[in-house]
Amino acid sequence: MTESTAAAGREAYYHERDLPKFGEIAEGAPELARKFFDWYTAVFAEGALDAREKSLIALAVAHAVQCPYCIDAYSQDALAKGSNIDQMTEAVHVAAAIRGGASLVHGVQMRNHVHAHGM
């Protein structure tokens, strides 16, 4: 059997019902989870940024990762607080973008040590 026909059998490693799940993560540590919990809502509290522009900065951040749960929750909450697709579309470019920047400008590195071998 072939790699790709073993990975057509087998289900996908991300599920859609596994999201619901994340207060999960509590059992076994529910004092750090309780403080990361208490921390996430302070975080997303509106504040100098209004909980919309947070979802879109969470949707771009959500693709720049490559979480597909918090792409999911964030596409879900950006739509639910006013969001238009123009609007997510271009926050996905900007995290694409940046991502995109973060690669090139390690080009830097390569080149001081192509320079540092005298090449």
Given for the second form:
Amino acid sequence: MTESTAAAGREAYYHERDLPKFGEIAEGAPELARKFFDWYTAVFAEGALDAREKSLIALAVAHAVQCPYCIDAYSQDALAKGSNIDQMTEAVHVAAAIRGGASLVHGVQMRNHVHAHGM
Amino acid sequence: MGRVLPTLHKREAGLASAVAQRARLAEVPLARTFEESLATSGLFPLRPTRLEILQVNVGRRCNQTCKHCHVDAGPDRSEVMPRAVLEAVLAFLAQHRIPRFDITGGAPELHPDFREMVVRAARGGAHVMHRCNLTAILLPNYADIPALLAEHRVEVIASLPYFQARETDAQRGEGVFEESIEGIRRLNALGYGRGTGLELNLVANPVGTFLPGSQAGLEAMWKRELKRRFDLDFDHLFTITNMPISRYLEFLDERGRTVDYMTRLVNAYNPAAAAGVMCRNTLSVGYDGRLFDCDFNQMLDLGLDAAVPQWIFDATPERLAERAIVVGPHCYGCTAGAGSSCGGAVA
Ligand code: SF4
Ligand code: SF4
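Rather than the form predicted alone that you just supplied, could I have the structure of the form predicted in complex with its partner chain?
Then the entire complex follows, led off by the chain already shown.
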């Protein structure tokens, strides 16, 4: 590694310029990468859901898993597929609601433990 | 954004001149030149197929100043096609029986002889196309134009980048969306876009730095939303990639996105789109009668191959067929993804 690539690695964990390098992941395990990228492409093809709906789901999931690469890619993809900022914001709220709801609903387990261990 | 802004030309901006724009594009490091990409597809040098469309740019005046405009058109531009050029254009059209006559600008309606041009071209038997910004036809002196277009069965190709005000106005100026809806309403009232054979096609350029999505998908969405929200109809949606020229190039530079945008265009190079680029069947005429391979080359002041006539006054389709099309890095805008032309996607 040159000094400058080492520095580039250190200045931040995430970088916009790294996103186009995703394909390079094939260098380590080409066959697995091929399978992944073929499957990925097939997932996003027009099907029972249209490409714009899939793009909005991807945008929401990107927020749930908090992946900056995917947020970048699917913000642009959603715009290109005709979605607008209102629809995209609602999609992010869906992700947030499920995340929030998923935490809160575990409160049921907490309550079960309280009732099991309390008096 | 205000309704109209000064053009690059008026502001004497760095990118106002074609030379400066070409120099800016030449600075962008690309993985492959456009010529190299064409060569890998067996298309270099790029040759015309058959001349089917005569596209005339009648002048740079416009009542709008859209942010993505590759013409740098606006109310402060004064270039307008003089009478002698107009006569030469109509003579060329008639003499060589060019099937399609595509009138662009600026806002072509603002040309004092627009009406006459439409009538004479249509009477001569050409399929006439009018590139309409939907707002000039609302101006008091131009309100008769839609009826004239209908009478001569002119195809209207009108810009509407989105079916909501926020996005459309961000690109085209405050209040433009509402007026555009009124423009479509008037055209629909005449039978345009309503299955009468009067064709109304809409054009959507991305409102931002992204590339257009699938034309079929967006067309279905635009149709559904314009019907649901405003009870409006149209025939087809053409998606057009923003060209890294003039005001859009300045916009990319201001955002620090020029390299990223060009890289994206290069990465999306599609040989099938390259085979179908519009310069292969189109000839572009400048307001002064000079000839170009396309309106983009015209704005970059990239004239035709020096081996063929350069002016409408002395050109013939036979001589022009011998030319190699003049290409540059901006051409990647025509070959990205499903491709882009004045008639939308090509692949
Ligand atoms: S894009 Fe069309 S309507 Fe907009 S400023 Fe340019 S010529 Fe006028
Ligand atoms: S920019 Fe003009 S010359 Fe270049 S590919 Fe497009 S239409 Fe052809």
